[in-house]
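Taking the form predicted on its own, here's one chain by itself in structure tokens.
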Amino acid sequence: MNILGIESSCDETACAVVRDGREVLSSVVYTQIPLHRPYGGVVPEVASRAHIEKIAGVIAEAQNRFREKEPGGKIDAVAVTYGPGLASSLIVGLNAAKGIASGLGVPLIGVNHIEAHLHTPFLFDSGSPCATPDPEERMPALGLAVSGGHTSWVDMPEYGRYEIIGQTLDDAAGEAFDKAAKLLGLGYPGGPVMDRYAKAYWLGRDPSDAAGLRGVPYPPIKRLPDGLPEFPKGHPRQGSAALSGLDADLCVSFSGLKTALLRYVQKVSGASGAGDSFAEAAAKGALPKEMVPAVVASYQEAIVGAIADRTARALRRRAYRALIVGGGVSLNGRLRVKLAEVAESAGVELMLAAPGNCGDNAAMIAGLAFYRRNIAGDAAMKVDVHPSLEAGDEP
């Protein structure tokens, strides 16, 4: 069954066609990020008009590369984006899909965001030994999709059941990574350049050397040496009104961490003003550059050490198979050290995407959609865009 998925839920526009829920036959991302990158993160307005300008040749060009590989080739399902993500830039997927859907007489099938991103590690390309077991083999299983916009721990009984056991209570872990990056003047996105100024840190070596940390792996690290400002992990108190009846040990805050590197800036800087926003606080002054690397390792330890240790707690509370991880913060190379850890340690099979699938792609949609389709045909054609949807959400 070939299916063809769309995703505009943030800033890339994708299309991508699956064969059978995991062999990718074509993928086509058109990502936004220089057109964000001046304002420092996603402006919605920006975003919708870019992918109302790029779909239709996005769409065209994932048709195309399908048709080359298979030549007479049929798309028997339409799969789309419908939350959560930014309400402007889903419904151009979503109405983009059901034109498209109409026009070929097929079905549509509505699939949540958050719970494709977990579908990812199940991919492979077409042409390429399939390396990946069949989904229903890994159940049950521990999800955890993390990403710029979600920090979600997700126990999954059976494949398409989900049920979100843990999660952040405001930041994502790509949004903490966003602003602390925004604050030390390292760009955007946050996340990779983060990632790099750490690892080069810890291996002694020039954070600008991008080509030469590439494929490095990182060193051994026990603890942080003295004298760096150690970040809190945001653990929360049991009894918030903000876990909405979730275990506290299993949810993570990364509000007082991005919080407490402000101040570390603004202490060593000589800023004053506690009412300082970001964006005051590095106008007013910055780190000295030599003090940055050793900095964003130890901020970068807070936000790793907390996924790893929520995620070990979760993988307590019952006989999991595999720990499955999904998002685009799943690249960061640290994460990916300290989850394999966390996966040995409970005995579980770590199943993390092939890189190029880690951030928002179509093929997830598209994959996603074979194995759950419990919004399809005319309740999808019907469905509406759902922002704030969660996994194991119903529109």
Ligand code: KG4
Second form
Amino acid sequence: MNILGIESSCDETACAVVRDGREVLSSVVYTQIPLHRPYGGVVPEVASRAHIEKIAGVIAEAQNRFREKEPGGKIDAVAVTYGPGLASSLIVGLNAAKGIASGLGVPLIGVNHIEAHLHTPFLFDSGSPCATPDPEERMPALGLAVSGGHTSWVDMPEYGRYEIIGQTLDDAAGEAFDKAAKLLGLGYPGGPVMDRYAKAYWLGRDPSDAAGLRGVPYPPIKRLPDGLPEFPKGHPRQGSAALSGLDADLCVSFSGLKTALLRYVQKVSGASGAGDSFAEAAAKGALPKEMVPAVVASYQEAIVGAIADRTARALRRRAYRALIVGGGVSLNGRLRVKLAEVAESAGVELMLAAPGNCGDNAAMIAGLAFYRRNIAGDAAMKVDVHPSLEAGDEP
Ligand code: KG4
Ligand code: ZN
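Okay, that's the form predicted on its own, but what's the structure of the form predicted in complex with the named molecule?
Expanding to the full complex; the earlier chain stays at the top.
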């Protein structure tokens, strides 16, 4: 079964065709990052306008590549992200998907974006020798979705069933990276550049040598030097109302981290003023250049350490077969090393996506739709966008 998927929940316009849930026949991603960079974050109006401008071309390109691969091949269904995400962006993809599904006379399937990130380790490129396993064979699994908008731990007793057992109470991991990078004047998006600076620190290399650092593995971690800011461990207080009934041992809170960084930058740069906002502090001046890599390495250790700790705790709660990780932050080199250690000591298989599938893409939407034909056909034609959807929610 060939499913054409469409994704437009945030700042990527994407379309893909996937066979039987795992084999990627074509995948096209247009990223709007350069459009949002001047603003230091995603601007919803800019995003929806760019989706409108690009979506037809992206869909046409994905269909062309599919036809080249499969001359005469048919699309059997159309899948689309209906949430979570920016309402004005989601609606562009949803309307395009409805148009294509009705034009082709095939069912439309609504897909949850977070659940789709947890499908990415099961995708493989058509023609590649390494096909991936049937997801059902890896159940029960613990899912970890770490992206710019989400950080959640999800219990997956069988494929297609999701229950959130832990999450961030405030900022997502990617957001914590992005906000810190903004404060340090490292640009947008922050995750990749923070990853590079931290790696350069541990290797004792120049952080600006991006090409030289690429592909070099993270070395073993030494002790951090004294005098760095005390970054909180992100462990919420047990019993806090913000937990909404979840166990604090499986939740994180990252907002204190950026405040600790802000106070430190203010102290060192003399840009003080207890009430300064992040943007003000950033504009007033940052740390001396030579201090940045060590501070970034320490900040990253706090985020990665918190995620690894909660993951290890979750893995102790139940006998899982696999740890399934998805989302842009799963590209982080240090997180990958730590999660491999955690998975090994828990005796579960670590399943990470290919780097090209970690960020937002449509192959994950088309792929998961094969397993989640929950909302299809006429009912799907009535589906609206659900900007605040969580994993496991049924709209
Ligand atoms: O999954 P994604 O592409 O979009 C969302 O659904 O949010 O994730 C984007 C996030 C951004 O916050 C970006 O800074 C972060 O993923 N990211 C990383 C790395 N690469 C991307 N964070 C840490 N280390 C990285 N190497
Ligand atoms: Zn995403």
